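A lone chain, given as structure tokens: the form predicted on its own.
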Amino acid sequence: MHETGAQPFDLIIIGAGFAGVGLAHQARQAGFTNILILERSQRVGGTWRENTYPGAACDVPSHLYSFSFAPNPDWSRLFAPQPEILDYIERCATDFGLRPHIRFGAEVVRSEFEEAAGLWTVHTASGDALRTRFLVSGAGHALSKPALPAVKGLDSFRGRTMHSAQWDPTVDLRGKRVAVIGTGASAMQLVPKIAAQASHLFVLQRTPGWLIPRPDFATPEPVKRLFRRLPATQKLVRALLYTYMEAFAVAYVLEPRLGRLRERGCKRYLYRTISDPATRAKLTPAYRIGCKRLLISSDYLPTLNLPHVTLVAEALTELREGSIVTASGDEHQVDVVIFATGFESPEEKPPVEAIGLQGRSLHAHMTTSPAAYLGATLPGFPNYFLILGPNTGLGHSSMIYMMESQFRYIVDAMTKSRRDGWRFADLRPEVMERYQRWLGERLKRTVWNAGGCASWYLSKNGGNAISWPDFTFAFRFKTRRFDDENYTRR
């Protein structure tokens, strides 16, 4: 156990999902084998460990939401389930030999950062002081708090609720009245689930949203022999599919309007699928496609054809015993009421506090004005980083590539340190004041922006800390090397 005074590491990281293995193996790779990953659960993988209700399966195809260094030859679907990605995860974790460098029930509360000796010291719930040289947080906090709304007489139902990101298994819905909350990604997948089981089922909805069928199928048992025969054709699927996602970008991140042929091509798949007039003006956005996210799903559109399913486009205003009551003051008997509200945001969950130079707190920062260059740093907290920080969200293709693009990042920082002696390195404030007004530039023609839509991309106050609003080549091309000359290096 590293404690105080003993020898520091080079690396630790928060958290042991997607971010925190892809790092730890990226740094390995570079030479560093001081590194530990703290992890509160006891398992690894993140949000995938987390998000267990059913139909839960990713929305991008498997193999770009895939480390490129890890290649899985034997994805059983385009869009793989919860179970197989996380057992990806592990596997990567296994394979690449991290589980000696990964302390499972260890919840960081907290770090700090001592300039005298170049060091962050991390502590930890069960009163563990760790130092280290370089501390990252892959812990997700941009999507790893559940947010529930404040509905009058949540505590008075006698029924049972939960979240979808905290699924309850020992709940029976079968037979059961069901309403669901929500109608984001994660709605998509599981109502049609719930819809086999309940007696009932209503789904509020407050906005649409614009929905295409998914083009799932399994893959077939020669394509999965050929990928492992030959590698460089899977490199190849996955080239066409980063390809073919990121032409989407053009009307999210150039011009809006652009996007009019693929919201037609939405209204024909409602029209085709939903019969009834009044059903299909419910389920109709009056927004730009993307502004809000794009829904992927080929049942979810079916179920509310069935006879026990509703359809109420009113938000939830309350909670009684046994009922919900909605908007227009309409109540509706049920026994389980599920919230797939979706996530807090980081200015309402900022990341585990750190303190940095002259005792700058991230949890003010990121609660009053959520922002890092290039969603990793910021001036005051010298030799910190952040995976998927803010404005690194995308509407289009996969985070992992984000991701990736940040350990280059990352670990080129680490071995220029290690190269040139300097103990750490500060951004300077006038490199990240001018990043924001780029990023401010940038997203005002962005459809998040620009859309017609209140969505979960926008703060209180109308600012944007989540979207990338540019290509995602053009985020790689940024974070190609460590820009050591826009830090104050000591």
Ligand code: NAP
Given for the second form:
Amino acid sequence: MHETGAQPFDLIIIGAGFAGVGLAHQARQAGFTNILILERSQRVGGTWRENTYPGAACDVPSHLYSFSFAPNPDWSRLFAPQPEILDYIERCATDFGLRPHIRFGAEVVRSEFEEAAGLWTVHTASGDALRTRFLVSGAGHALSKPALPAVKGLDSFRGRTMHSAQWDPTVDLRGKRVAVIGTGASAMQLVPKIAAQASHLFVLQRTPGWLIPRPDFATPEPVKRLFRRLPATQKLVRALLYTYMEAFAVAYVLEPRLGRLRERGCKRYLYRTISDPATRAKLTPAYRIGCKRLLISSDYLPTLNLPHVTLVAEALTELREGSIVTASGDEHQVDVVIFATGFESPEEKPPVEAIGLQGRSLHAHMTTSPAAYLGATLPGFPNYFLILGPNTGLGHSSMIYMMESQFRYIVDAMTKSRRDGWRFADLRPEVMERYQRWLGERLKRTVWNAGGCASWYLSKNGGNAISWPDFTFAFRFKTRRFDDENYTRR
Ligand code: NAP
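Would you generate the structure of this protein in the form predicted in complex with the ligand, following the form predicted on its own above?
Below is the entire complex, every chain and molecule, led by the chain shown above.
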């Protein structure tokens, strides 16, 4: 076991999800072997280990939602289900030879930077103190702590409650009266599966979302064989998917009104699927497409047509012993309440505490004004990187693409440190300020800020620390090399 005083690590990564596994592999490929991943649970997988609710899947096609350096010719469907994605990360961890580098059951509680040594000391809950040259948080920032709505009587309900991200597979929903609260991306996947079991299902919708069908299909065996024999064909499919999806960014980051054509398509689909005009009206959003995350499902709207499913277009306001109460005061008797109510904002769930130069607290920074240069670095926190930190979120493409951009940036920093002999690099405050000004200007015209909706992308003060306000290839370009001239190096 490495303790303070032992040979420091080149790199410690917090979290063994897509971020930790991918970065560790890339760093090893660049010749850094003294690497450790600290994982608080007993398995790799991150988000895909946590979210096991029925129907969980990725709404980005799997050929794109996977590492470019580890293509999987065997994806069973265009949109692979959660167990298959989890299996993919597990396999990557094994095939990349990372297992000996992962310490499971190791929860990081705090880290601090020692200026004299130019090293981070990472403390775990079990009392280990590990030193490292580079420290990376791959622990997820935006979507890791489940949020419950602030309603009356959460504790008075006598039946079962569950959050979508804390699913208990032993709960039997057959023949039960169930309420699903929320109609975001998780609810889209969950509702059809629950409707197949419950005797009655209430779906509580506070705000409708724009919805397109999901063009999912099983991958034919000959296609899998083709991908295996000619890997270039799978690369081509990935490139085509990337280009197709990137085209949607035009309306998101340049001109929200360009989304109108797509809105019309959504309305046509709604018209074809829901015959009752009153229900259609409830399901029609009053903001620009993309402002809230676009919903992608082919079985959600048909489920609402089932006789035992009731769409209640009102917020939940209260839980009573055996019922839920909605904004108008209506009460519905239920046995089980499922919260598909999303996650705490990054301000409420900042990364694990890190103390940088002059005692600066990462917690304090992230809870007051979450921001990071290229979603990764901050002045006063030398050699510390976040993966998918502030303003890296997308509404149209794969987050794995964003991660891979950051992998390159971080590994290049490590390579330059080794090549040029500096021990640590601290981001210049003026670079951070310039970047934040640029972000602020760009965000103003994006659909997330100007699309006319309230979403979890916007913080209480109206700022947006979630969205990347440009094309993903622009992010790739900005992170193509570690710009050491923007850092003070010692
Ligand atoms: P979410 O998008 O934050 O949705 C939460 C839902 O709960 C919203 O519909 C919200 O309504 C509703 N809600 C909150 N309080 C309520 C109340 N008191 N009464 C009624 N409804 C209430 O959460 P999520 O669906 O878990 O998705 C979170 C993020 O996870 C997504 O944006 C997406 O990035 C990601 N995700 C991705 C996938 C994928 O396949 N890639 C799948 C699932 C999730 P309002 O709209 O009015 O706030």
